[in-house]
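Just one chain is shown here, as structure tokens, and it is the form predicted on its own.
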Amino acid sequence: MALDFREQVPLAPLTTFELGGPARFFVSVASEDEAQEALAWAADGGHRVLLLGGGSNMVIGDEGFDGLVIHLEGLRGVRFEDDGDSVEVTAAAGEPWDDLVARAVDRDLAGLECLSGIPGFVGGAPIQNIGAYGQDVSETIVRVRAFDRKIASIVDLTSEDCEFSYRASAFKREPDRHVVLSVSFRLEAGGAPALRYGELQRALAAESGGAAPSLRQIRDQVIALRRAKSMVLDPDDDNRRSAGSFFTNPIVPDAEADRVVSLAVAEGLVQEPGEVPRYPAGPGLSKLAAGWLIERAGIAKGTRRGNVGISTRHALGLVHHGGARTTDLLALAREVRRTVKDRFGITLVPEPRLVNCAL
């Protein structure tokens, strides 16, 4: 069946921000062969390519994308291969991420439970090295099957090949090279859930009275925590048009973190240094909480700038309330970044991919 290449297709409805202009050309693919055919069509015509999955981590400019958008939603399928103590799970790029997590938890497979409720498709997971509540997807990825546009061939990349780092990967650093087709995870059959994150530990302790939680309890509690912050897709939530966390938590040298802590104490933002959220992030490095920096810089949850604003539930959520343009959202993002920089000397980095637009 021939691919259906369409022109001037609106992209806003295909993103969680519901912002952005149209694609000059657009095609949906349902197999690896179709993905390669679409890429060849773009190459023959000299068109740039944008890969679109769930649209949950992307900001598209008001002018849209002057090239071919390949929608990967048709790449489906999940395979479980049991080899004893662990199970290798391979999922196609177009599988909804949270559906995969739910299936793993239902089978009592540990390794993805804290990543419950994250919107988007499986193909985006390694690109962004998604993580939440003390767990990163890179911990369980063993292989990524991708089409390497540089050599025009399908390759199997190991976890080491992916060069994972905090909310980043080789895919993100070189976005025009690989098309992720499927991802394989190594999960532990009957394994203990990951319980490393303080907020999650406290919530579960209050609920269970100290009993060891199951994977199902972890999943349910993570979704509840995310829902309370408007970090799940909910059509009834006024904060729903967002990309979750708009900025990454900054990782800085310990000396820089010490400076921020000293400033917070000196200006009365906290009483004790330990009240500033700060976490080890490797030798000589600390991770600061971007949401804390935003609020302490004076930008409150619920702040509005016309039809865009800050989520009423989480300072890291930039929200489109309807009727805005991408330029409006980016103006707010610049204001937030400038305000934090002026107050703390820390430059926040956007987490979503910016397509035909910039901060």
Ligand code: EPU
Contents of the next structure:
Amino acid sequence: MALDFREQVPLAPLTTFELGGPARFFVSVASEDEAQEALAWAADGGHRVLLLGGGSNMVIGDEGFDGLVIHLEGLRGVRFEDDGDSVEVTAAAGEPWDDLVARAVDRDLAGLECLSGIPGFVGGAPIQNIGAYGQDVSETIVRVRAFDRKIASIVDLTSEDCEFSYRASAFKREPDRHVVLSVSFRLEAGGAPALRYGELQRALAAESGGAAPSLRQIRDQVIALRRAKSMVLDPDDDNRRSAGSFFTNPIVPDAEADRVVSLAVAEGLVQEPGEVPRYPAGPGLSKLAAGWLIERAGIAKGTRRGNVGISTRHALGLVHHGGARTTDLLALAREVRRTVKDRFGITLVPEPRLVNCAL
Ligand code: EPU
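Moving on from the form predicted on its own, kindly provide the form predicted together with the named molecule as a structure.
Up next: the whole complex, starting with the chain shown before.
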């Protein structure tokens, strides 16, 4: 079937922020061949390309996108290949992420359980190396099938080729090069669930009284924790129009983290140094909690600036309340970044992809 290229298509409804202007050209694709056809059309016409999946990690500028937006929703299909102790699961880029996690947990396959309840599509998972509750996809991804626009052909990338790090990858560093078509994960049949994150351990211990939790229990608990922070897409939640965490947690030299801790103690923000959330992040490095820095810098949960604001449940969630423009959201993000910088000397980095707009 011939592709249906449309013009001036609103993008806001296709993003979880519900913000941003239209696409000059827009096409939905339902197969890898169609995706390649759409890319060739853009190349012929000299149009820039924006790949759109679940729109859950994207901020689109008010002017929209002056090129071709390719919507990957139609790229579907999941395949399980039994390999003895492990199972290789391959999912197409347009599969809803959480459906994949649910299917893996249903089959008692370990490796994705802590990533329950994350919005978006499978294709977005390797791009920002999605992670939560002590697990991330770099641990289980064995292959990413992608169209490499630089050499105009389909490539199979190994996990090493993807150069994963905290909330980052080769795809994020070179955003216009690859179109992720499908992702393969190696999961462990009957494997033990990952139980590494303090908050998750405490919640499960309170519930199970110490018995080893099942993958299903982990999934249910993770979703409950996320829901309590408005990090699950729920149509009845006033904090729902967001992109999850708006900033990444800063990874800084240990000495820099020590300085923040001393400052917090000296200024009476905490009683004990150990109260400042801080996690080891590789040799000589510490990860600080951006949500903590924002709150302690004086920006309270529930703060509003017109029709945008800070989530009432998590200081790292910037939220659109309806009727705002991207410009309003960016002004708030700048205010948050400036306030944290002035207070702690730490510069926060946005997590979502900013399209045709900047902080
Ligand atoms: N905190 C505050 N105030 C807040 C929020 C958090 O003081 O308003 C403190 C908490 O008390 C805690 C620390 O900050 O000590 C960390 O908070 P939390 O456990 O909620 O996790 P996070 O670091 O804010 C990260 C991920 C989330 C992921 C959770 C759970 C990033 C940028 N965010 O959030 O991922 O779900 O851990 O693992 O790494 C996302 O990337 O969009 C996302 C939601």
